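Just one chain follows, in the form predicted on its own, and it is written as structure tokens.
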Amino acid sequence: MQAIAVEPGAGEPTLVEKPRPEPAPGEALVRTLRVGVDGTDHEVIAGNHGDLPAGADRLVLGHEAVGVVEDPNGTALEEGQHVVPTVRRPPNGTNEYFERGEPDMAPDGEYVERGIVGAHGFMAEYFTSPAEYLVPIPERLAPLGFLVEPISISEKAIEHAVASRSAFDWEPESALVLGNGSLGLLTLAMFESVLELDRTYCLGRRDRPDPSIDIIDELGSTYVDSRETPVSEISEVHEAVDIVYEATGYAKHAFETIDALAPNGVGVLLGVPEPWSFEIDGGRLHQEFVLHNKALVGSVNSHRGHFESAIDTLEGLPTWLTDDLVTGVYGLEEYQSAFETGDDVVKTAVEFASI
């Protein structure tokens, strides 16, 4: 069969030719149908981020992906079901993070991640998983399937941030998306659909026209240009907000988080930036949280109860938005252009069978 691999800071995925595999048993076989591509995918070709599986020489790619079981191997799937499968898997058979059925809050060492750490992707024709790894999501989703993943991010990282706000009274009414890529534009629907915020802000460093910036636009939020309104001044130009929400990575947003947020406030930090050393007025922010009930949360990978709530996250967005969001499908032939960036790119994936 084909896959999508790299080796890591080569700066440029192949198609290669793999066995397919047989699956063991508990797992099914998949027939791959859509994989998406993200940010990770770059940093991960970059060299920047992951690792290979153990004794290989590359990596396949992929860890949005859409499939049908192909052989059910006396599961509880049946031949036919479309299925989106997760991402993390114990390393060793398991431990008490995925026993609890939470995979997504074990640390460093205790998983692998299927296309990132450890652990081939799903960029191939087929590939295996045990059941409970995989998702059921309806047949007239299994176009968009891919979105599941990211948005179940978003799920867990929302969830985690109102948690952390339990404790008291909270009704939010403003949000700041960090970041107008794929993930921030999809989260910024979230909180327009799912928490019913009446003012969302979006902010990023490109200039109109633009797509993305159609997307906010049409979305009835108020887009930021970084370049002339940092995040540290948003509070003074627009509002302090009640939720931020850190998709871009750098290192300095997670500080001025605070500023942007509003008393009682939350920030929840999903970027995972470079080492960086740079000065912050410590004592400063430090009054911040205590004086005005400020909090910052960190939030990575997802659980499988998150996919489920994405799934019925995606059936509820809007058709233009998911059409002016998915800027191409690529087919095997085509798979490098899925990999490409640009200003008219939003979110890409690579099709690996019909649908």
The other form holds:
Protein chains: 2
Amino acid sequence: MQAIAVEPGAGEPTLVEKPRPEPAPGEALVRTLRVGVDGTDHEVIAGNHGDLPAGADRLVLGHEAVGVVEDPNGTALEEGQHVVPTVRRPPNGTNEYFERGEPDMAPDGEYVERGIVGAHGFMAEYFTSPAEYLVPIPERLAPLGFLVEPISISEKAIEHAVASRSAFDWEPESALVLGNGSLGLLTLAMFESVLELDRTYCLGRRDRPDPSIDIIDELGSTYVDSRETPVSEISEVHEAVDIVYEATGYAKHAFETIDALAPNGVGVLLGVPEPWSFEIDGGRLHQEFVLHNKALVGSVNSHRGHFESAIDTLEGLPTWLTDDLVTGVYGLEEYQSAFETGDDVVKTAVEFASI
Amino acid sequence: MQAIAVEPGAGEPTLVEKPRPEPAPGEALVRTLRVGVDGTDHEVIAGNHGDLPAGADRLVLGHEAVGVVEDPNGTALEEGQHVVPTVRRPPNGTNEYFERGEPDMAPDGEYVERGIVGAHGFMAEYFTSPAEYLVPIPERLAPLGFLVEPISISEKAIEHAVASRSAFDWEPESALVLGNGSLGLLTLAMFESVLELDRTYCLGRRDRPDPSIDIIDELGSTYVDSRETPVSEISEVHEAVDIVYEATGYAKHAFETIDALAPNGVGVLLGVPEPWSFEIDGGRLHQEFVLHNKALVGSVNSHRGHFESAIDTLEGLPTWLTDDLVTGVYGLEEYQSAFETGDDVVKTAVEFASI
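Alt. form predicted together with another copy of the chain, vs. the form predicted on its own above:
Full complex below, order starting with the chain above.
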């Protein structure tokens, strides 16, 4: 079968031929339908993130997949059932985090991530997985099933943000998303349609006309151009907000978030920047944290429950949004197009089998 | 009646004569028994924090009080009942934060604080208060009733810290308290006796023999001398901990806390430093937040529920601890001794009437 793999440092993925995998006991064989491409893939391709599986010389990419069960192999799944795989797996047997269904909270060394760290991904015509990591999705949603993983990331992030404010009566009315990539836009839509916030803002650094700004406008959200209004000035120019969702990976945003928050607000951080030293007014920021009961929460990965919520969320998203968000789905013969970036690209996927 | 007041910038409190207050409808008249002294009082005395009541030229100090109801004035309280007053009051009539019992979450302008910001404190022979802000305390605990307010601060801080970890299965085993003042020591005791953590650490910068280090030892906790082991090295020298409680007001500690935390840990900030710019490795700290699901939560003040929990906590503290912690209770004739600081001072109070 064909797979899309990357050699660390090679800078671009290639098509490779691999044997079709055989499911082990407890595993199902899945025929891959579509796999999304995101910023993490680009970091893995550039050699800035991720790790090869033991003994491998290249990594099969892909962690945002949807497929159809080809062989249930004695598991409770059914042939023909559509599924979305979760990403983390236990590295050796199992451990307490996986046993309690919280692999997303596992520390370093207690997990591998398919397509990212230490395990091959889903960008192949077939993949196998323990049935417990395959989340059923209605067939009608399968064409967009590659959006479930990124939405699940925000399901977790928002769950942790809201939990951090659960010791008091908190009714958020406003949110700011830092980053107008596909994850930022999906989250903006979630703030509008799931949390039903009154006012939302999305920060980017692009000029109109731009497909991501069009989506921001259409959602009824306010586009904030970071070149005109830096994060630290948003509270003055617009308003201090109840939630900040950081999806830029730009480290200064993590700390500027404290000023962008209204009293009792929470910032949730998702970016993974490189080391970078800079100066902050730490005394003032520390005081802001305390006197206004603010919180910052880091969030990575997601668990099966978040995938299940994400499927519900996906079902509730307006059709125009997913139509506009997915700017390209490319067959294997033109897989390279799915990895191209540019002003007209929002979200892409590779199609391994037609739906 | 006599009161202890401070003129902003005068640098030390003085005894003043004031008329005994008359309770308004809904208020009770309380005879003050004891009022504790803490770091906030010293900041108010130094002119670094706080604000005068409208039209006043000096501020009556004191926010950690215990008293006895002299005149219930038609409220549900009883004459002779021992009470601890909460600190925040609505500035004009009331507002939503007070109505829902969460004055601690009120933003600037929506509260005054007795003895600190915009309202006279409790360091007077009598004070009045709306009955709803007077929390009954058993008579046997009244001699230590001035510890209820500081304990309530930590009740809230710990509640918010735990809430921030409530979206997953979190069983903290270790905690680090930054600061070996009376609030730090009380919190250390709470971590030992209330949360029943296995391992606790307390950071200070004092040499043995020292009464606060004796208390740390006696609690079974580990003293960390910040001159030998800075906060950023604690995870290597000792261990990364599940909870960090910051009570130093030293701004670098807020950010070094991120490194002192174990994966999935939470740091709760209570200090109120002045503006101070310094360099941090913001990229690495941002990454730490995200990849290890860490959280930082600021916490200020406390509400009536926290005072009620604090009374339970106070009841459970060992006698040796409160004996060692309270290094001086001084009558009005020697009130100045209660404001002296030094290596042999941990916690002091002024006694306005014998118990």
